[in-house]
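Below, in structure tokens: the form predicted alone, a single chain.
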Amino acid sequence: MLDFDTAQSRLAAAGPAPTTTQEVPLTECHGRILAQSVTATLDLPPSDNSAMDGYAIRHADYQAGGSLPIQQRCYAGDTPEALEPGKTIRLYTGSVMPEGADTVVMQENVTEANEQITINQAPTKGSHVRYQGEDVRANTEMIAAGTKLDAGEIALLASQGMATVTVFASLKIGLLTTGDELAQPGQPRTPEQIYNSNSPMLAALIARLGAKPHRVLHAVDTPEAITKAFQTLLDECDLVLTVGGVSVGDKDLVKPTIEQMGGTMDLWRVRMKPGRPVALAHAQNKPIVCLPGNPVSAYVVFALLVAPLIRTMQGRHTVLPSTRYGRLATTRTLGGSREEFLRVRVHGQSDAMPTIEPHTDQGSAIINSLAWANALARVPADSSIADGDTITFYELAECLA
């Protein structure tokens, strides 16, 4: 069996980086991968402006108990006059700072009467002023190529007046489940069947990564049905994921079908728990990843091994999740002959080391642990880990982003 780190590295490099790009409207780019780095063309903010509703003054004009006549009332979007000495201009949040003014006094600290103001609290010079370029400077890189665009990046692009952005073409992923024992949700189920939870689960995980679950198929356990499904998916998709049928049983037909179609197997089985029966193959110059049929195993393998491959094929600049550290809270000693990935909840991620709470049942059939967990904790093979020990973990929010 291949060790986990080697398997993760090999899978992350198993697919090609994208070359096709598209120009898409800003309103449609959420979750897409930026194909070209974006450089700011203007300062943000483009000019000094008021951060508060208040009054612009020259700080040198302030005198305790003195008054300043109001020269102008200037709303956001208006052009202010140059501030005359010994006067003030009424401003509102976002108003351009008048020439000559260097301070904004917030309205709560002012008494206004007869078109004059009295300042009730000594202002600090430069207070409540947003300075030109303090957020973004023109001619500096704002967003690097390979970034997955979220609301924050979209706000930055819009702030530069951009209506479109260049992104990589969406990665099309084909998904194949196999097994006579599976009934589709919404359809009748015989007593010996279970519902197919893998298809909707993995389709959701694919979409969460910003890829496209282009075709989702199910094949019964015959070579003909599996071959036909493979041909469809390989013709239409950039990457194919299979679930189930990859072990060594009489009806585990995925691996031999790939080989009969001229595909090559690049790795077979990983020293991890859950998720040992994992295979990487290539056919028609496209990668195929064969996941175990158990939903918990499929979820863990997808998060740790498949997601890095997807990010590579999307053109991301970062493909592997960060390793973090926490203190284990458990009533039993952990460790075995395989690398184990526990479904856990991580608590208290502040300055102190977070606490890692394992789900009470780590069985590979316990689907409710997937909805409960927010991280996967890593227990090294051939180790003995007990309550209070420091272990590494991966945040699922990062693994699946």
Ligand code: AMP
Contents of the next structure:
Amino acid sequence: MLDFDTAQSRLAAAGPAPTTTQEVPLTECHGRILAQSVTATLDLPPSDNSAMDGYAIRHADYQAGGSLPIQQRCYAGDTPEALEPGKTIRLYTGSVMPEGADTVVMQENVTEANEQITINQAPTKGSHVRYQGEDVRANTEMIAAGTKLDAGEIALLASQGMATVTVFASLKIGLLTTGDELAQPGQPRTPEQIYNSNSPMLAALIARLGAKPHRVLHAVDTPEAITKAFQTLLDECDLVLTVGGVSVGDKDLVKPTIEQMGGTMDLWRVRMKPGRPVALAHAQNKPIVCLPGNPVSAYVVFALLVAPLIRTMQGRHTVLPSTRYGRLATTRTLGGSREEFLRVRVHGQSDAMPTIEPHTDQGSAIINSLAWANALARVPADSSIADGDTITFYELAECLA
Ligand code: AMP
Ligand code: MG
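What would the structure be for the form predicted in complex with this ligand, given that what you showed me was the form predicted alone?
Shown next: the complete complex, the earlier chain at its head.
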């Protein structure tokens, strides 16, 4: 059985990086992966401008109790005149700084009457001015290739005047759930059945990564149904994820079916809990990851082993989640022969050593623990840890970004 870290790095390298790119409108690029680094062409802001509603002055013209005539009212978007000596120009937030002015006095510190102002508080030279290029400098790299585009990056691109951006083609992921006992949500259920919760759960996890569940299928536990589903998914998708049917029961037919189809088994079973029965295979030159059926196992395996592979195939610059440290708060002693990943809540995220509270039920079928947790804590194999011990954890927000 493979150890967790080896499995994680093997999976992270199990698929190709993307080669196809496409130009998409900025309005449709959210969640897409930037294919080429973007270098700024404009200084941002493009010129010195006012950070306040106020008055532009030459600082040297200020005298306590003195007054300055208003030369011009210059709204945001207007062209300012050059500031004449001994005068002021009325500005608003975003108005371009007049040539000759070096300071903005906020309007709250000014009395205006008869087209002149008196300043009620000595201004600091250079205050309330936003300087050209203080945010972004032209000719510097603004966003690295392989970045997943979120609202902040989209704002940067738009602020450069870009209406389109070059991203990698969307990774197409096929999803196959298996099991005779599963009913689809919205359909009637016999007393022996449970609802298929993995399918919508995994579709949501895939979407969080900015990828697409391109095709979602369900197969009953027969080689024929599973083969047929694989044929469709391998034809249409770049990566296939299966759930369930990959253990050692009579009805665990996913592995034998892949082998039957001429696929190669790259790894099977990882020394981790939950999630031991996980497999990596290739068929038609495409990676297939087989996840265990228990919802918690499927979630944990997705977050720690599948998400890095997806990020690799999306062309991301960072694929593995970072390890953090916290202090365990528990009444039990934890640890076993396998690497264990606890569903936990991390309290006091800003602290150097946050507190880690495990969910009270660590069973691999306890879906509640998934809705509750914000992190996965890692208990090393062949170790024993207890209350107050330092433990490493992965934030789910980062694992699934
Ligand atoms: P399996 O690996 O197929 O034996 O599945 C292990 C456990 O996970 C069984 O209790 C299954 O009923 C359950 N399971 C498998 N697939 C799903 C699914 N898509 N949604 C919810 N539970 C599932
Ligand atoms: Mg099954």
